[in-house]
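Presented as structure tokens, the chain that follows is alone, the form predicted alone.
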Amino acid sequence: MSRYYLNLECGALFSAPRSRVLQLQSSLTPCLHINLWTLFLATNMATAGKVIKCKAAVAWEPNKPVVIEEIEVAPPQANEVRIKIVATSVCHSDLYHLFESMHKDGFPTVLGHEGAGIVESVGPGVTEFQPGDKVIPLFLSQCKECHLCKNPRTNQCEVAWTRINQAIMAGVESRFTCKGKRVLQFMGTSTFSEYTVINQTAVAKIDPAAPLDKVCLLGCGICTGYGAAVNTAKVESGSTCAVFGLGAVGLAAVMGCKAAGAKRIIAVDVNPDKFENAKVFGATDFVNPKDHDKPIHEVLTKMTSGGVDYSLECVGNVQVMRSALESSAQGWGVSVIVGWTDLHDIVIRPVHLISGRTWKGSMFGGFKSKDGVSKMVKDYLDKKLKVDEFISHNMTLDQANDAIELMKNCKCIRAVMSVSPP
């Protein structure tokens, strides 16, 4: 290997995850006798154990938009892994606490929990991660060792309840600072920042062979519409569905549904214009509510002679919910609330469930986080499972209000933007 080529890959060294390392390393010749993880391991020195500065987009304050600051990372404490973000997107969460729940302590925070990156350092207790690991942020956590967790019934898990205020929609803890103020981590994650600290449980290791780029969107709508599907709907083969709403999440219901062999897979929303990327996911009719001069539930019994065995909700309006519930067939129909809010209250009359309806709700598609993530990356790679036709525009976090609108006016499916260089 001539030095000129050895300069340019130890150059790579100072992003590279430790699998091309170790593949740099066996090519080298014996007689150099350079161990190149070493030297990967400098660099992350380098910032181990310090406060690292770098870009975020902070929100301020609600209704307005996101400002790209220089905030201090502070070093992960015990049992908390700093992750250098390579990749994230928007999803409507991220929306929906910037411009309708709008909780004034919810602020300044950085927004983002749909993102992927690698490892920088670790905090005292850590032995599952090292620098260099890829990994995806979570959410929901999976600490493993609660009752929740142990149960197969759930993928809930008591760290998750402490580790995030829900009313504010952020971590209980932050590493975030920005001119002199404490910065909240939005869903204990923040992914809209180039580093990021989180709490072990909440982190997914990946395959090394996983693009961040396009397994990023693994972290929140994809596992969320999909697992609702197959998961916690739990659709049969040969069986109807109906999916409200066309985004991400729903787009992903409707590939769970049709994973799950379901004959039928009715797609609706009142924009047209989504139907033919339903198609691409597997959907077989398209019913815009605005087409016709009956609810929409009624419409759909009739077609369906009856009702639809499943149906999933994946907008976040109370009203839909029940659509979604009325659609399903009386007997033995299963509706599942997809879409977050917190809101309105659900109006609905007892002879709706009396019937013999089933009616449930799904977080993050019923996948307890770590494992579920890291099979579902796996799929991703066997080709067993789409991720990228989500993917409508790439940006980079310079122009997270950009891909910020472009959600807001539902004119993408998914916007991902470069963070960091991977």
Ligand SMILES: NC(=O)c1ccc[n+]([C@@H]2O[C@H](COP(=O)([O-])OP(=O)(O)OC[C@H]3O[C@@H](n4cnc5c(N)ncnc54)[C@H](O)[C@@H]3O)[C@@H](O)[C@H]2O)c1
Second form
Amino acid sequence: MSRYYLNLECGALFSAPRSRVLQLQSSLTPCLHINLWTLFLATNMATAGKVIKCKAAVAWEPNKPVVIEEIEVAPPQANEVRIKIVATSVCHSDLYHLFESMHKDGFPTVLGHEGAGIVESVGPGVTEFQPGDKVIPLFLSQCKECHLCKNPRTNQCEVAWTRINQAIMAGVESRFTCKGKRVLQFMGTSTFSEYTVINQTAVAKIDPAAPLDKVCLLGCGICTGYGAAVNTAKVESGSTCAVFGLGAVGLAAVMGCKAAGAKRIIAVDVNPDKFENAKVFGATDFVNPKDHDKPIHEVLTKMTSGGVDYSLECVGNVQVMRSALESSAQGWGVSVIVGWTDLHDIVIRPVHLISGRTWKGSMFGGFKSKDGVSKMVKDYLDKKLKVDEFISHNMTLDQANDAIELMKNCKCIRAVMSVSPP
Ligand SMILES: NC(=O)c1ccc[n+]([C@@H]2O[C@H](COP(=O)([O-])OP(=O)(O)OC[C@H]3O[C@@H](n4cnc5c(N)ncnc54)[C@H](O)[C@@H]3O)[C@@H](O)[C@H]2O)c1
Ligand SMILES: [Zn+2]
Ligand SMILES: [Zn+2]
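Switching conditions: you have the form predicted alone, so give me the form predicted together with the named molecule.
Full assembly next; the chain just shown is listed first.
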């Protein structure tokens, strides 16, 4: 019992393994009528309004391993929600910040934007959430009040452009400190931490039945790829599609093309190990650019007698973006840029557009983020959407560097890290 109260006082009950929590619960005398839910609320009361000290993977510098540190997480301020992160995974955008853009002003930071958790406490003015709600953090906000949110033609939100400093891929504000230094919140989310604080416009409430160690993937990669096919490209039934890059984003794009009724889905990747995965999500043809001495758009144009109806670039490479555009059919082809890079310009010939192709970009799959994520979680629970099939590795936050290396070396689809027990 004394250890139980000690844990409550230091706010560390949630970092105890589930077995220990259950053991603690069963050791309480029945007359106290305390169940796990009461424990949860009691713990919240013990931590609400206080600084929480917890574990996080801090990226101190670009191109260096992250370090598991104890950080301080301040209480949520007006319109903010403090969330206990249960599970998170690594997306290529985390790698882009750490190894590719390496913007020195973007450090120290806590990476992670594909996670799921439970609300611990809320700040003044928050009415939509309460402690105990299951939620998914969003790197793209949906305030529901700005002119963009009110327009059905876009998923952009004015708040997103003031909340996040795009140059350094971090929230303008941060509630994190470590060793006396302010630590940035990558994409305003920072899910590689046991606790995080996020503006309520960038949090989606989800079905309480959702398994957080699975639906965390709906915080970025799956919604991004799937939505790019169904919302942005608006793939039509009976069409031919090509998806470039078969990470989680590209595989989800394949799944979206299949759901939209595409008859032929050509999966393109320089790593042939990815083709078996692509088959699971509905790919019908497989092309490795390394097997051909001709430019890949010529290969696809020949395979399809004129080009594909829809092409989706899910790599983040400007040469591949051009190839994807040129692979789409003259006259009506639609090509969508999904991969992220801000390092280079793209060179194309005007004739590729003048001759009738349409070129689009897609952020978070075109989903209005709060509405889209809640609906995608429901579709997963209703067995209309694959999610488990994207998980190739299960790890813990302590293994964050191993998970990052797996992604970097193209050895995983998604490595889900358990952060705090639910
Ligand atoms: N637009 C958005 O909102 C958004 C959201 C999430 C991720 N992204 C971006 O989407 C991209 C994919 O993310 P991911 O997590 O799936 O990455 P990933 O690293 O898991 O997958 C990338 C895949 O591309 C393949 N590839 C590399 N070079 C290639 C080439 N020349 N031709 C064909 N395939 C090639 C790799 O072998 C790998 O399978 C990244 O750029 C990421 O930053 C964008
Ligand atoms: Zn991402
Ligand atoms: Zn808005």
